[in-house]
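A single chain comes next, written as structure tokens; it is the form predicted alone.
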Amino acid sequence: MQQYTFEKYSQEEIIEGIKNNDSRMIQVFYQSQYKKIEQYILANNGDPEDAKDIYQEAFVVLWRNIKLEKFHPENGTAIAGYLYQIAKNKWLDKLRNAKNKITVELQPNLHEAEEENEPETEAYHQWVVKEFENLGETCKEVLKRFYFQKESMEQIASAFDWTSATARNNKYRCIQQLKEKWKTKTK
């Protein structure tokens, strides 16, 4: 006897329906799983719009993975758990990203603010120039080429006989050296 997992379809029928773009199968499965994921998102600081967006993204990932035969069910309800896990991970990623975003209020009188900070900006500029001279020759050359000569990472890599990734890493390290020195100075 056929075991039905979703309305009147088995998991195997749902998977085959998704592979074949059977709109009825896709609709049945889509609608049968939405409420669970919506409840999870609403219970975890989300709103109905977030739930719709996350569910749509998760369903597209599931659909693509089934089409590419990357999904292999381990039990009779694995597809539902798989979709739930994708949605949960996408929601957690969104929460994590939102937590790390910083909102900066634009200053309406930007020119006045710049004039007030001019001595501080000038002091910072002088400090950067002085500390730049204390960097190693390679760091100075990489930063000069990138910021002043506007060379691409590929051009810099070629000049030093590096890969592009090495050039990016070295530029990053040089900038970090300056940032660390600034942190030490301002403590």
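Quick caveat, the model's predicted, so the values are computed rather than measured. Numbering follows the first chain given and starts at 1. Whichever C-alpha set is largest while still superposing within 1.5 Å between the two forms counts as the rigid core. What changes on going to the form predicted in complex with the partner chain:
The Cα position of Lys130 differs by 2 Å or more between these two forms after fitting on the rigid core. Core-superposed comparison between these two forms: the CA of Asn45 stays below a 2 Å shift. Relative to the superposed core, Val60 undergoes a Cα shift smaller than 2 Å between these two forms.
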The other form holds:
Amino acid sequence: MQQYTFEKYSQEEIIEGIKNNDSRMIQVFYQSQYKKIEQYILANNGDPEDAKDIYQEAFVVLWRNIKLEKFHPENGTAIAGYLYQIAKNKWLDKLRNAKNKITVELQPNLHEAEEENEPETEAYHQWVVKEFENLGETCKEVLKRFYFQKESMEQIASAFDWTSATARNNKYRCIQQLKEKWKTKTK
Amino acid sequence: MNNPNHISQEEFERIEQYILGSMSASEADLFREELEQSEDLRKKHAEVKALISAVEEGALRNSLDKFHQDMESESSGPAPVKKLTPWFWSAAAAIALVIAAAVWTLYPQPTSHERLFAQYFQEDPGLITAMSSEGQYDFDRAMVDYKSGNYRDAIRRWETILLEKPENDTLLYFIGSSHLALKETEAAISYFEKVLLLPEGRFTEDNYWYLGLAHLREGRMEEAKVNLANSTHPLKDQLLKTLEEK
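Next up, can you give the form predicted in complex with the partner chain of this protein, since the form predicted alone came first?
Full assembly next; the chain just shown is listed first.
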């Protein structure tokens, strides 16, 4: 039996929305789960800034695992529990690392799906993710619309009042900016 | 990856189309062959793939930050207003009065039936969908649009399905509901009336309620009463009583 679980949406709709990067659905789910995790972190020696960071890290892992079809819900609300568990583990890891760097794996199965890339590839990935924020507003908006919201070049062109050709060229230039920065960094 | 080869725009876009699945099947086959043969292309493919996936994640994080800000500004309420001197307030009040008087005389007020409609209208919350079975997918996708308030997209998607299933009460009822939510009352009525012609089903009662409300909004009180009376909505008696008193 399915239920309305997250505002007006069922878990299936949320999962489908996350797969398609549906902003509305991601926002509903993001906002519906934050308070619980914030409470946990505040009750365990964290501040609101920690809560936000940990929650977003956990959310990205959830998003990635859903896209890679690594998340298989066992019941109608499993996705909320899964996100909570990832956040909790991340927070416990952080507390442990802060304390003498003793690491004890509590639930190794939740960690394994996270980072499988080669260390070099992973470093590059993390760098690009971070550098994205430092791009100009126009580049951020163009790349977000194309790679995240999956808009067509025509849609992007009309949003910026460009021709399609200009939109394509600008997208390529924004990507080039990231590549150039990487080159400078690794020289 | 330390020394990425230069990738021209044309080549970049071709690799990207392959990765994003926007190539035709024959182009993709050709590309796959080239990939097998060329070490250089394999390297470039790996680089573009890594770049795209990182940019996608960067964009997600950027969105999450915005969602977070929205959430915080909602929960902290409106920003505090700076203290202003008393003369400012009396002047402001005087100006506001003049504006209000002007608006009152210049613009038509909502009629009492429109007000009643607004008071009683709450759109149908929609159906829960599974987003899985193939035949249902298009319907479900439209339902998600409907629940997200994208009524125009929902209507467009459902209309396409309606071409093949012109007598489907669920489709007719929800297309009508979408029009009603968009305040396109006459269009809504035409769909709700089509539902009335079909054998009774799970939407019959609700269909009467919304058909009644649509007529109410247009000021057709007799049609409104007849349809409302046929519904089983919990607020039906209250609304009918209000209408009788008019």
